[in-house]
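There is one chain below, alone, in structure tokens, taken in the form predicted alone.
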Amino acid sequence: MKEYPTGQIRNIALVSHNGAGKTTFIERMLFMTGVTTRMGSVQAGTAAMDFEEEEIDRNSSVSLSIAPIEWDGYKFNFIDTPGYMDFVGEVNAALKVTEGVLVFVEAVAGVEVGTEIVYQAAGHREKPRVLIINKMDRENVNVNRVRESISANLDGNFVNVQLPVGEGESFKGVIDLVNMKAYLGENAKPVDIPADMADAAEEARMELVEAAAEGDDALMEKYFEEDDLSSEEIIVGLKGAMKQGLVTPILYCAGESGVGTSAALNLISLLFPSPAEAGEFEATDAKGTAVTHPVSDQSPLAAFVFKTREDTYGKTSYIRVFGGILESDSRVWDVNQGQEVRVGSLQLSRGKDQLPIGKLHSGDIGLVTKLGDAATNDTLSDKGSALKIAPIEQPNPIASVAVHPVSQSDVAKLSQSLNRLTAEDLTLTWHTEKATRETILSGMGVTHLDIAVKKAQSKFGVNFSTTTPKVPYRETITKTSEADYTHKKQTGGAGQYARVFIRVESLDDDADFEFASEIFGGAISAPFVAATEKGCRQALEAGPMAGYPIVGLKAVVYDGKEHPVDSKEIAFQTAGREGLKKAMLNAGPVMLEPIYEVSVTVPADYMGDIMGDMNSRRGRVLGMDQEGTKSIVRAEVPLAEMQTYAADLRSMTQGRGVFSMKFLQYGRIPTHLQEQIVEQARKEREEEK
């Protein structure tokens, strides 16, 4: 493929709910432009865009993929994204590096929950959007019904740029309202508008002209004077109105049969801006000052890594050039890592296939393998300018599993494989939970986590089993108490002896541990006081109630006794550890649980069900809001009650509910639940023996 200048490039993200036909649409374009010799099929596992093992098994995209398409002098970088919302991180990455968004609506199902989410996400980022009503040749298609679904579920001023000729099995093509021609059949040769649709086309064109006039003041004046606009003026007006978020055009096609596809492509090239037309890009310079530059070859180099793909052969970095020119076999400065990296052979990605290219002009998208330590969200620049682009905004994880290596060989690979998984997908995170001594993998849903575990096996040869994570409780006290503890051990030779008097005092539940000494007169020498503190800190790892970490406590050693021969630091460590636990048991010990702030968005009809369910989960409702047809419930809910919420919410709302959650604070557990947790911990300790 040849190099394309910035003005001839169109970067477009394809987004929708799962099953709306995004991947099939691209497969049709690849076939239509002669890139592939036969049409790829998602269901048959032959789609060029779905090449990961998990995608072939699921017949569905789980990762973004890129299709550069050459058409009528333009280069389209189409980014196909997953439609399942567990993989929303891939959508966010695509929206970061594109100037336009094609939102697919399935002609029978209408607007589904995933479509609502990605449509709003594109709007929040002020991206021009075009709706494509796809699969127009399916049975039971009703255009009026799908238009009603769009109006009811999406915000915006929607205007037909095409009219469909027929619907369902009788779908023959489309009428282009810009140039007033019909494009019928797979070959889509322009013909006159069918006589029985002439009046409808004229009426729709007038609506289109009126919408286009809103995008430009000069065009509005001309429209008032002449009551019409030329084809070129309609396009100019629509582009302006789309950029301002005033209009969302609607197109129609059947991606699998190809009817309407080329006509859609012709309009897409005209409606969406080039990278340069979309405006300047924002970055920070070497001094950390916010700056803007044109998307131009003459601007300082700023190449953003928006995706990393890991496999058995290493790492592939997907790059969008915002400023300057990125060349093969060059050296650039990785601003985030603070080091020089070598750019080897630049490639263009077409699914799993890679096409070599000498350079990427400003606005273009490509990839490079083995890019040193460069990671997703890094910016490649010149060392002098050191431009740094803001990272991709990603949501907090909402689901977690505890992962357990299956064999001893898997234990050694655990950290490395999890690091590679999270490098490839930034909506995945992992950590070792000290309170439960479990390795926790977190992501955007059960399916997301399940596929991550399968990737670890297929890509990195590591086998994990998963369980529901234990809740990381904590232990604290509610009042002051004292304890006298003596550690005495005689083994025939030199023994061990230490006696300490410890007082524990309650601090705020989220306060760090404090230690103080009130020893006067040398009852315990300074090294042994330090050893006592060390022992107290050791005790913090496992409280006396259920073995969870201790917080919100101050320990004071105020007296003690040592032996001139048998006293050693290890003895005072033991005395400090056991003395603190003994004092805690008489200080009103209580358990704390993590509380999360949860935001649930559902259709208004489900509000009552969500409120009732939140109450059953010991939630405390903070407030309720209304956004269009959606209700938003905000509540504080214990983590213990949210372990299966992703699946439960989907069941309660027939998949139309979404939620987010973030850690808020620790709160005290009701007494009856605390007793159950303590009893369960006791049983587990006995079983381990």
Ligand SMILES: Nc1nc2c(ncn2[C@@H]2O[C@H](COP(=O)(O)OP(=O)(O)OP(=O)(O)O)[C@@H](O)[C@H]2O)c(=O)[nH]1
Given for the second form:
Amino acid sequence: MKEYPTGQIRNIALVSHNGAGKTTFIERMLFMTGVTTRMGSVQAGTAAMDFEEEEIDRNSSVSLSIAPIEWDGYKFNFIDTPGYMDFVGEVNAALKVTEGVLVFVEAVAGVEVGTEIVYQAAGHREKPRVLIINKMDRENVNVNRVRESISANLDGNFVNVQLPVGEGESFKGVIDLVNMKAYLGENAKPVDIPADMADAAEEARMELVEAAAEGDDALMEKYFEEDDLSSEEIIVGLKGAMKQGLVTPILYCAGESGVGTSAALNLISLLFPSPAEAGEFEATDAKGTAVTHPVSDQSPLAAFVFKTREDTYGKTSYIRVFGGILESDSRVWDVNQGQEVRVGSLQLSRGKDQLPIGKLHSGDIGLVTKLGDAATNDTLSDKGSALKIAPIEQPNPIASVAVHPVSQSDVAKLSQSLNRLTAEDLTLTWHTEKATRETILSGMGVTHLDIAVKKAQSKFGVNFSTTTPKVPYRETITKTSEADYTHKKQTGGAGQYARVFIRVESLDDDADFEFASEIFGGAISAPFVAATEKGCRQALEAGPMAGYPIVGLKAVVYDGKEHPVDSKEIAFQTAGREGLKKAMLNAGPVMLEPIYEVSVTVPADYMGDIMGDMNSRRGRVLGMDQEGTKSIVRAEVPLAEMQTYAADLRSMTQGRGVFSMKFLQYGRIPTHLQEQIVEQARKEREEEK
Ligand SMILES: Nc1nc2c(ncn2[C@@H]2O[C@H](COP(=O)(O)OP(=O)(O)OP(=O)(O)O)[C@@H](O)[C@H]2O)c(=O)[nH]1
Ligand SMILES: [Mg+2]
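Just the form predicted alone so far, so send over the form predicted in complex with the ligand.
Then the entire complex follows, led off by the chain already shown.
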């Protein structure tokens, strides 16, 4: 493929609820422009865009993929994203590197929750959006109904830039209201508007002209004087209005049958800005100062790694050039890693295929393999400029599983494979939970985690089983108490002797451990005080109630006794450890559990159910908001009650609800639950014996 200059490039993200036909639309583009000789099918597993094993299994996209499409002198970098909300991380990556967003609405189902979320996400990032009503050929399509669903569910001023000709089984094509041409049939060329649609087209065009005039003051004046605008002026006006978020144009299409697709491409090339037109890019320079530069070959190099893909052959980095030119076989400065990396042969990505390219101009997107230590979110620049672009914003994880290696060889590969999985997908994280000694994998939902575990198997040959994670409880005290503890051991030769008087005092629940000595007159000598402290610290790892870490406590050693022969440091360690536990038992010990701040967004009808459910989860509702047709409930909920919320909310709302959660603080556990946990821990200890 030839190199395209910045002005001829259009980077466009395709987003929507799952199954609206994004991937199929791209398959049609690839077929229509002669890239493929047979149209790929998601159902049959032959789609060029859905090439990952998990995508073929599920007949649905799981990760983003790119299709460079040459059309009428333009190069479109279409980025296909998964519609399933668990993979929102891929959508966020696509939004970071594109200047336009094509939001798909399914013609029969109308606007679904997923569509709404991605439409808003694009709006928050101030990206121009075009709505495409797709699958216009399906039985029971009713254009009025789908338009109503758009007005009811999405914020914005929507305007037709096309009129559909027919709907459902009689969907024949579209009329382009900017150029006043009709496109009838599959892969159509422009023809005159059919006589019976002339009046409707004229009327719709007037609405379009009015919307376009809003985008530009000079055009508004001209429109008042002359009551009309030229095709070029309509485009200028619409682009201006889209940039300000004032207008969202609507297109109509049936991607699978190819009716309306050529017409859609023509308008998309006109409506979306080139990378340069979209405005300067933001970065920080070598001093950390915020700067902006034009998206231009003349700007200093700033190439951003927005995705990393790992497979058995190694690492592939997906790169978007914001400033300068990225050349094959060059050396660049990885600003985030603080080191030089060698760029091998640059490629354009087309689904699983790759096409070599000599260089990527500003604004373009490509990939390269084996890019040193470069990770997602790194910026490649030159050492002097050291431009750094802000990382992709991603949400906090909302679901977790504990992963257990199946065999001994899996144990050895555990951390390496988890590191590779999480490098590839930044909405996936893992850590070892000290309190429960479990390896926790966290992500955006049950399916997300399920697929991650499958990937570990298919890509890295590691087998994991998963369980619901144990809750990382903590133990603390509520009042001051004292204990006198003697450690004495007489086994043949040298004995052990240590006696300590320990007082424990309650601190804030989240305060770090403190230790103090009130030993006067040398009742025990300094090294033994230190050994006592060491023992106390050891005790913190497993509390006396149920074996969870101890927090919010101060230990004071205020007296003690040593033996001239048998006192050793190890004896004082034991005395410190056991003395602290003993003192705690009379200090009103309680257990703490992690509390999360949760925000749930659902269609207003579900509000009652959600509130009732929150109560049964021991949630404390903090507030409710209304945003359009959606209700938002904010609550504080114990983690113990949120472990299956991703799946529960899905079934409560038929997949129409979403939520986010963030750790807030540790809180007291109600007594009856605490008793259950202590009892459970006691049983487990007994079983271990
Ligand atoms: N009737 C009709 N069906 C279509 C059309 N486009 C896609 N489909 C079908 O709709 C289903 C989903 O299409 P996809 O292209 O996988 O949808 P997607 O938006 O990529 O879905 P996700 O990747 O899950 O977000 C497939 O079975 C397609 O064959 C269309 O224009 N008309
Ligand atoms: Mg898809």
